[in-house]
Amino acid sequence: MGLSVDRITINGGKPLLGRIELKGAKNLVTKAMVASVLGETPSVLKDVPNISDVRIVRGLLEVHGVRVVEGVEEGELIFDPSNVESAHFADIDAHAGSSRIPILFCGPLLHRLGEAFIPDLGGCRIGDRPIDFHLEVLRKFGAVVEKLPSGIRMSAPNGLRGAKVELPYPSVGATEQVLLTAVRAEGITELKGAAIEPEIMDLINILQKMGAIITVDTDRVIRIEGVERLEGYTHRALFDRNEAASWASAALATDGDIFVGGARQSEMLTFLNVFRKVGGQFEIHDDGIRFWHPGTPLNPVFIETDVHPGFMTDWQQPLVVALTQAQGVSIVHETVYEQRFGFVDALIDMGAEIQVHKDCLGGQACRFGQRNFNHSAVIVGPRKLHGADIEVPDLRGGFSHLIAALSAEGPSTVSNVGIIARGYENFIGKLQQLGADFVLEG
């Protein structure tokens, strides 16, 4: 089911307490499930949380012919492709909405059908992600690509041969556009400047077991060896980091204390040394990671995010709401989505003291440097928040601003929390369990 409310009102200035649990991370269960796509047999994938985008994929996977049904586990899915199919430009555009996965589906379809169509994508506002370079990446491969006005269509007449490939910079969806089209096209692909985060390795993961052939090198350089037949997998998810930073985060912030099932330390190493950095406290147990502010004051702290293993783009935005309550200047420098400073108009609203700048403020000068993108923020605190008005401008943004709606003095109305539901699964029950105080308006 999807979130049948539109806004949130929030009484602030109430710690979090208590345990959730996570799920697989959205950025690697959407992958999986395009994945199944190669297989000629079923797959079966565990742990996926029910979330929008696993919605938006699940129907993009029935309108081209793949049977999906529950298994007999809470949030296991089972994929049958013997039945695959084109799909118009229509229906994919109906299920589609704003994701950007249609595009991902590209190389799966062009092996199993030999065409593929995708019409124009969306997803989050937070800076420039064009697919050209996706559909570079598939012509490489051998796809001919056809821009039409309701959207591209491709065709594979001589099939798909392995290719040499370049990245400018270790994007995860063009690493993920390789892996998926490489795995069985004729030859050897060499993939260089390839991203490594935990989710791509889970994905190679999952693709080793439907039968690929994947070598990752210590230089960033993939080399996958094409096989002629792929059959399907049965795999457990990795859990949803991205999700564990955010009530980390909610913790630190609300002075309050938050155990989150199923997070580990492995994955989350270098969020954890900011976290500790920042003054917050953590315990690394079996079954999870307990998160709790001290009752100390917070230190400001220096971030500057990158690829992995630096500190991740989608830490730094529920991270900024605590920091405004850190004694001193922190300076959080944006090196990854040029774009993903919007939210904190809310939080200056909110009596946060934000300045956001177009100048690296980081060690070193990054590619938004010279270029008219406001990248760089410097946050003054301590600074206590008060009540307003909030529209989710994002995904994690918008988690954002639930955080320090959650931090601040008096209530405050959060709308378009839909978003919200595109990468937190059952967010609105976890305050719940987590005894925020807080009131659902449709």
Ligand code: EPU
Second form
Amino acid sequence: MGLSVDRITINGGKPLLGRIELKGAKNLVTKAMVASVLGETPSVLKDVPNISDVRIVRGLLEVHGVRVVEGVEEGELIFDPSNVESAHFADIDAHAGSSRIPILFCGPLLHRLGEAFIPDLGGCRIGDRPIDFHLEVLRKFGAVVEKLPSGIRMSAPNGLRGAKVELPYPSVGATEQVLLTAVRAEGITELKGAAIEPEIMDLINILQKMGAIITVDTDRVIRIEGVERLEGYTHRALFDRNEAASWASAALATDGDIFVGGARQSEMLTFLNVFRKVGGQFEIHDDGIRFWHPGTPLNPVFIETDVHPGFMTDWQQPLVVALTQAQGVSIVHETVYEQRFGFVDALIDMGAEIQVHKDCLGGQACRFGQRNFNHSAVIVGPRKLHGADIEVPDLRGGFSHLIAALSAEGPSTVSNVGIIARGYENFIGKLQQLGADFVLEG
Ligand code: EPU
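Can you return the structure of this protein in the form predicted in complex with this ligand rather than the form predicted on its own?
Next comes the full complex, this chain leading.
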């Protein structure tokens, strides 16, 4: 499942043309795998992508005694949780990598075993702040949280009880934490300020298949009635909207035409509106969405990233590459993550004109205004991109660098591309299918 290739030399300037197929969403599949721990019987998950984040969660399940085997269909995994057991800090740490998923094992493991551990992955990777909502939620359910030198130990000496929870921000992970914990807690849980991303709705679908009782109101309130027993599930994962938006942006940036098999309109409404405003063309089909460049100049846009149903933060980076080719000034105000514009430095080296600002530009003030975060970008286009040597910083930023190299004139060497395999299944094969001109290096 890993990617042995570390570096790609791309001869850019050729449109990407052809068809690719999506599998299930990384940000649903990994949580669905954790949910299997809650069942008394095996679960079957279909359309699991072959990406390294899935391998990490599989490893974490296996160190906790869950048997994982491949099913008959390609992309099908079967999880048997009948022998769930405690794992050692060291084993969890070794399998966790830089993933945040271990925190989501806490509720299910507290129900199954009465205890759970999260390794201390180091201040930069998992400090107290990025999991503060999670720890607060678990405490509300009655978990005892102990900080040890080697990590965090949790126990539930009196079991877990339903709670009234209000999140300070509609966090995806913290909402999933509440769901995965409340379904088997005693009594009723009321969650206010919940995230309602389609991946969360699909996790709710899975939990309902397992026997959970969950109501979703229209005002970010989710109510869960705890039940005593859950069964395994059989489920086909929701398609990966982030991958779909990435290839759509690649079509736009390279003057290309890409049919993204498996993409659906309803979960992508907000992206499609912005894509159309930029001038991108699309056609909705029963089996996917075709995205292509109009052949005329692109338009600049103003985008503010937000929680669902807003414009997702993960869509921002690939689209910024296409916006370097729009005629005029675009503004992107990032309100979900405070540090998500590091990737633009490489684009600037390639000839893009982009400035980043600490102010909340263009829209409303967000929680990062008046603080020291470069979270607004001004993109002036069109600017011709030329090839460069780039080192991939993170998953979405890395895919954006690939797109930039594919649309630039002349050769680019993109290194550290293994990171992209965390979330994009077989992206090298897909680039080949779309006619990209590149050479792989070990
Ligand atoms: N936050 C806190 N404390 C917490 C939890 C979150 O301050 O305890 C803050 C974060 O620092 C961030 C904001 O809340 O500023 C939103 O974070 P959220 O919890 O919603 O994000 P997440 O669950 O960690 C998931 C996806 C991300 C995606 C975000 C937003 C997974 C594995 N990751 O992260 O996906 O950007 O939701 O939709 O589901 C990606 O796929 O590349 C990716 C980063």
